[in-house]
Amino acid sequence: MSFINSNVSVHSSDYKSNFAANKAVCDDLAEKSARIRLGGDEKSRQRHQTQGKLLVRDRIALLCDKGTPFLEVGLFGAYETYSDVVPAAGTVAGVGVVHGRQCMIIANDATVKGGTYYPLTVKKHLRAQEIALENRLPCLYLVDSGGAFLPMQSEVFPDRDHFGRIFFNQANLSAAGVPQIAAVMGACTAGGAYVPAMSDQSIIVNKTGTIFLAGPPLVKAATGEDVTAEELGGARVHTELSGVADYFAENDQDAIRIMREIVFHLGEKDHARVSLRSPEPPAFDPEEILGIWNPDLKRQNNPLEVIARIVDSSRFFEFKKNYGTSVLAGFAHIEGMPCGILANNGVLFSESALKATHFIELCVTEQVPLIFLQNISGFMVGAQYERGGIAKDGAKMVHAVSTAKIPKITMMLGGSFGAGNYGMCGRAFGPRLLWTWPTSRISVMGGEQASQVLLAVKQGQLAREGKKLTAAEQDAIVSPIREKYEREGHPYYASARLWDDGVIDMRHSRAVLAASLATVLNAPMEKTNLGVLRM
């Protein structure tokens, strides 16, 4: 395979500039992920401890196997949403490996608002458990939650993808062959209680976990009667009398031990096949990407750089490099595992969304993952090309990209705008996992054509009554429009929101593309089938 020769020189201006302003935005990231973590307040944890309780990444942290990556999956959720502060939606989801098995691990943080769900909450559990349908894998619960928030229940419970759907999903992805296990470590109250109830098999410890559909205030409300919450569905009510849980643990320690004792004891199941290496480090330093990459979306970027930093040996061996230039398309391998890759480099012209097209068509027939490195302004636009048929090339790019069965895997690096976001597989189009880069941007287009596209339509209405608009009043209706994009362009706003599943460092590209290849090559690849593509 062809080994990709760096220009990059580490002693230019550029590259010192744009070095220290990406590491300006990965050091804020770090900051803020790593307050994200600490759960809830000082108060909430000291709380939850003197329970005998595991704060919630310990837990995960004992039930993973020791030094392996845990592939955090919406950590920005609900960050700067709503009134609460929820750190991570008040849940940790993200691919953990058990016993060698990667599994979907789904851990409420009791130290948030109790564990209850917001509507974010939701939404990112659904998330975890999409990604394990997808992936085939076995879903760990560990359950620590007082049920939905009941001040949003309206957003919470009555809708088809609302609190309901979680307990839908575990159903359905255990008559789909994908384990479902709880632990109960704290509370599992009202509609919470059907997690356990709906898992194949089910923990519960001594003391801190209980299982009811009404707690003792309710129970005396509705019936008069007088119960403690161990009484009503403790430990040993649940294993020895109801038969809801299966084991009985006697504290955090023990009932992840257990898991884990389940999880070994899982049976086999077929996976994707493919052909693996050896792994290999780049050639080049994956720190170089913060000097290579320059944030200002105005300006272009090489992305055979930032690939030469991510994939095996630096090795790409490129398809029709000649040709439709503003898309890169070539395969590689990414710790042992083989890949194909498109990376945006420029506007995507009638050629660039063929040459897409074309290479898509390659890696379902070769049965290959695919990963998409998006920095997409949009399709070309204009009378020459929309005669040259841009809308119908770039509609056979998307068909291609709708329909194709092998896992994708998305990574936004800088602009995802508009159409060309649809092209590159953005959030609509089903890719396995998407991550984004803190220099990324997303929205239906930048926010300048944004503010020019609604200026100008706002000088036609006036030019019709013979009126004209000041610079200053101009200016009033650019600059709102301009923040407005900026903001909700911005990837922690996005992330918040669960439009993608994680921001990263730009230097844990590879990390992160490695651990999300080994999580989709647990799934067997299935069959595509191609619709009609217009010629």
The other form holds:
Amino acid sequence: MSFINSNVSVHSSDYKSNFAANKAVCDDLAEKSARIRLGGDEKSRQRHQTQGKLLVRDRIALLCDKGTPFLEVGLFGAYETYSDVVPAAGTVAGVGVVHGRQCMIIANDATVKGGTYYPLTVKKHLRAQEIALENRLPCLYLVDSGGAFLPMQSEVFPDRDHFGRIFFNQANLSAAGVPQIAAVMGACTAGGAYVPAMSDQSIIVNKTGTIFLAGPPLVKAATGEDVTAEELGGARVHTELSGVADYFAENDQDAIRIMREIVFHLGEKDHARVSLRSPEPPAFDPEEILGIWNPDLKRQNNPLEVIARIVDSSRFFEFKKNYGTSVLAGFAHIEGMPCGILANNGVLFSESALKATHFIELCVTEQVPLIFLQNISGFMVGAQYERGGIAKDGAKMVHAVSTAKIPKITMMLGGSFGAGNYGMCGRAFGPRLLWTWPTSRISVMGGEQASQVLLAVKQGQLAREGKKLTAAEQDAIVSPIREKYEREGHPYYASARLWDDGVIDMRHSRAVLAASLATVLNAPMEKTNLGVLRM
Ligand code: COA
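The form predicted together with ligand COA, contrasted with the form predicted alone above:
Up next: the whole complex, starting with the chain shown before.
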């Protein structure tokens, strides 16, 4: 058996300075995450509770089996994005365990602008449904929403991936055999009314739950009819008269009890077949990741030291160990679940791309889920490498990553730049889940390189006219680009826009990857046709 030998000295000055820097960013992440988890402001939370309603995270805690992990998706959604503060984009989403079964939970937070849908709320809801579809997870909707955020209607209503897509997805998830279950625990107005109406089964809470296409004021304006919210679309109307809802609940707790019971009675579905082993903890402490990882992107990091703190028994069976060494490839288990791991160890050369492609073929053939640990500045450039055909070798890797139908999971540890992001399964390449460390950075190239490219282009234009830039003019081009790339490449900026599924504490990597693997194994694996790999 192959075990990783760690060469880390916890007493070295490098270890200590890395530890301090990484601890600071993880503390910052924890502090910001805790603030987001509170939801709306104190006044809204109090008002919500005086109506007899549970706060959204208390609803989720009650819904999930005690002591099980909740793999939250999009916690930083809409972070510092709008003029309003919209914690978690106004909707909590994630994979929770109900009666031992992993489910996608999508729950509106009514303390955030009445649970209405901003553009990023829609994007987050659609992403959660996509995760549910790809991994065959039943969807549990805890509905408490005023529907579209009306001031931004042009960004939430008309286009394909806007509000309507939620209902399109519900119908198609149901058709694909993925159960759709809704509990109406507050307002469910206009477009939002279709969430329970399009579900396979729905629950409504007495007094607080309402479902209607138009609320009382709109009805009055449209038809002159005077009607209370309760008479228009309350729990009795919908469970006794209209049949829009199937189960009457006395309160939030009762609704959650019923939802758990619905899940209890769901049928068993086909899932991925893999050989599970007994879980073993890593031989090295995951806490040490803080000290071994140098957050300076210009410094090389050895991914083996990270893998040693993630995988069972720190056992890693390395493939082509001495070939194309700027990428590591190998097989391991995490919490007893098998996986292949591809990890960057420097810039990608032709040999590394060929090795990665070969390894992807192996994982596809053996039907092993594949984890990408990204820290990549890109593919090697220069005449020697172009003549060696690096473009076609890189293309093979990108091709194999794109067409491999095995579950792929990506974690960005450091840089995620240019075509390196493509080859290592960035967002566009459909990883089932994508996580980032707070030390990661993402952009088409580094800020320094981008600013130099733009400077060179400007200098070329001026040279044609026989002109030159002064040092101050050069700085006026370079500095703003560098600053912009730094800001936009930050993981909070990226996660706010849902370019990933969440920023995680680097010490939690094993737990997050284990929960991710457990999630992806819910769906049976499809056969792959890799297509034509350019030789
Ligand atoms: N778009 C934008 N903002 C909305 C909104 C909407 N659809 N619905 C509610 N809000 C805002 C309110 O302006 C308020 O903002 P503020 O706190 O900054 O003043 C906040 O959400 C809370 O609304 P409030 O009415 O005070 O809360 P509530 O708990 O009493 O009622 C609703 C919540 C959602 C039931 C109620 O606001 C409502 O019926 N909204 C209209 C729903 C609708 O017709 N939507 C159509 C969408 S297609």
